[in-house]
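Encoded as structure tokens, the following chain is the form predicted alone, with no partner shown.
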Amino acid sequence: MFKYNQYCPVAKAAEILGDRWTILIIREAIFGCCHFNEFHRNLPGISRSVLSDRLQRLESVDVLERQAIDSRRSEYTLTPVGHELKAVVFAMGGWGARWIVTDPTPKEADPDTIMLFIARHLRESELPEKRVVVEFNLRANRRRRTYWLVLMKGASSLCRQYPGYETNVSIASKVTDLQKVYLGRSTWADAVRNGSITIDGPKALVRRFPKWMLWSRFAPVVAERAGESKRNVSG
């Protein structure tokens, strides 16, 4: 951990939050991630040793609390101190959405992450009473990945392996095109209209699908900023 040696609240907070991966670990904890392997899976690129170090550090400063489940497993949860960082993380996201976010780059085309984010942002009140399985066929950097989003009110889940249920709706897209919709750089209607995203299935389910999605909490800010940029260019 880098020490600024300044008697300043900003410097003191930066000493804790400024280490690589720390803010993203806190983001995952905010969304309910609580097991070591779950953090490791949800943060592609982090090494197990770095993750262990960051979790121990956050525990030592009372941001996370660790509780042993058994001799081999522990569960991490946010303390009251950690819960206060929710506003900080969302404020950072809002600032990034307003001023930093552009179209995703090929290096950012991570199918695991975008599917994780989509599965976290479902409009629970609109979800079907009976199970609907949505198959996502995603393309990124010459690779193809398939995921299944099992949707049902109160019991939705993301599957990286075939869940054993018949697919009801199929979606095909480049990862970057789906990312742009999720984060507000494009709309679902425009992406389907121009063919960058295809969706197949019974008409009733195809029409309902967008209503099941909340997309990112930052999408309205990104969309507003993108609209301002277009108006400035055209003006």
The other form holds:
Number of protein chains: 2
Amino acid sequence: MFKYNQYCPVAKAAEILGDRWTILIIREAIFGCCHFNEFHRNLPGISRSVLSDRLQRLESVDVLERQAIDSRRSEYTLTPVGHELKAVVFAMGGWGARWIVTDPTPKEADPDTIMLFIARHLRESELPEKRVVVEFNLRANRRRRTYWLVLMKGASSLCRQYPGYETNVSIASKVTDLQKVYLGRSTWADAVRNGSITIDGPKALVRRFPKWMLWSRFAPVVAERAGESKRNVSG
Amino acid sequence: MFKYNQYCPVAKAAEILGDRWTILIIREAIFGCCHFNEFHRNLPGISRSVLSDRLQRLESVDVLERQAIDSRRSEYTLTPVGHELKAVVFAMGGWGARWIVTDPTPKEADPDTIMLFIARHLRESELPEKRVVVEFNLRANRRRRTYWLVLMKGASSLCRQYPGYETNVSIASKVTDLQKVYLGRSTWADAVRNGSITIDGPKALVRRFPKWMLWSRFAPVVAERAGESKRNVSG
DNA sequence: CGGTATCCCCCGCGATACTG
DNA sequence: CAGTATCGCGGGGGATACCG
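Can I have the other form now, the form predicted together with another copy of the chain, not the form predicted alone?
Below is the whole assembly, all chains and molecules, this chain first.
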């Protein structure tokens, strides 16, 4: 394990957090990810050996706790030490949102990831009491994927196979256009108005849909910047 | 350059900040470091090629700005984008101070670094109008180094060679004991009382000396934890 | 599903030498 | 002083196979 050999809290933190993938593993843990294959699914590109190494390392420095559920599965959960890394992760995210994020590139256009992000940022208090099934038809790099987001207060879920329930609302979009709305580079209203995203279904549900979406916590920061550059361009 | 290929502000920030040494280079820039060899001196262990690479990379993402002073030297300064990384650096430092820092190891006992840290955390408003020269005699790993800290409002400096001015106060300590005071693992008063640090000179100056020292901004966090563990031990 | 062990490759990095 | 260029190596990490 690499050491800076400096008696400095920043250096000490950097020794732990600086390994590739580590901060994203912590981000996943913050959002409730807790199984090995769940981390592996949510972090496209990480190898199993690196994931294994990082989880062990984070356990060894008391950021994650590993608990055996049964002989087959374990659970990784944040310790109090790990929970306080929220401040670091959100500081990094805030900075990235404010200064770095631009439009998504084709390589970033991963439908699984954006649906995961959307599904775990729901406005729980606004969700319907009665189940609403929203079908997402996403296109990226000439491929198509369909997801079903089952929305119900306290019992929402994301499905990659048809869940059997009747679909109430259908959304169609390029992955990148949905990503831009999610991160605040454009608004839902604008995207629907200009046709980059289409939404079909009973009018009442279509109107309520955006109220169910929380989108990214960084969206306001990204949106604010979009406002700035528009002002810069126009005046 | 490595990419996570995730459309996520945390991942974007991690791509830029995650390289080894980068966050410490930014820490140095925050504290006013601006020349190549100054970075190199302040970051023992970094190679010139890595430093060169990181400075270029940080310039390319608009975190640092490089300006040629003359044909021989350049200056690296933080851009507004880079300045906002203070939040990230201090979040990491706060977490490290709260949860990670323990006592300094022998490898961390570097006299240059602790004197650098001390010299750039002075309580400017409290400094004397008339020059006071404080000599530090530091011991680590059976080696000795002497430094002279020249204290004067608006004109303090750290010297590795005898500056010529008369020494007013003499301090002697192991590097690690001074580091512990600096980071809040012990207090100046305790260290002097138990003899791990000695200070000699006119009583008035000896009494005023600790008021001139700001110590680390993370010292309160570290000290708070020391209090917790004492309470845990005692009851 | 939930990982670990092994192999092997590549590139990140240190060392050194060089230039303005 | 303030870097850049080149080279060679070691280990980080990807791929794969394997275990429980």
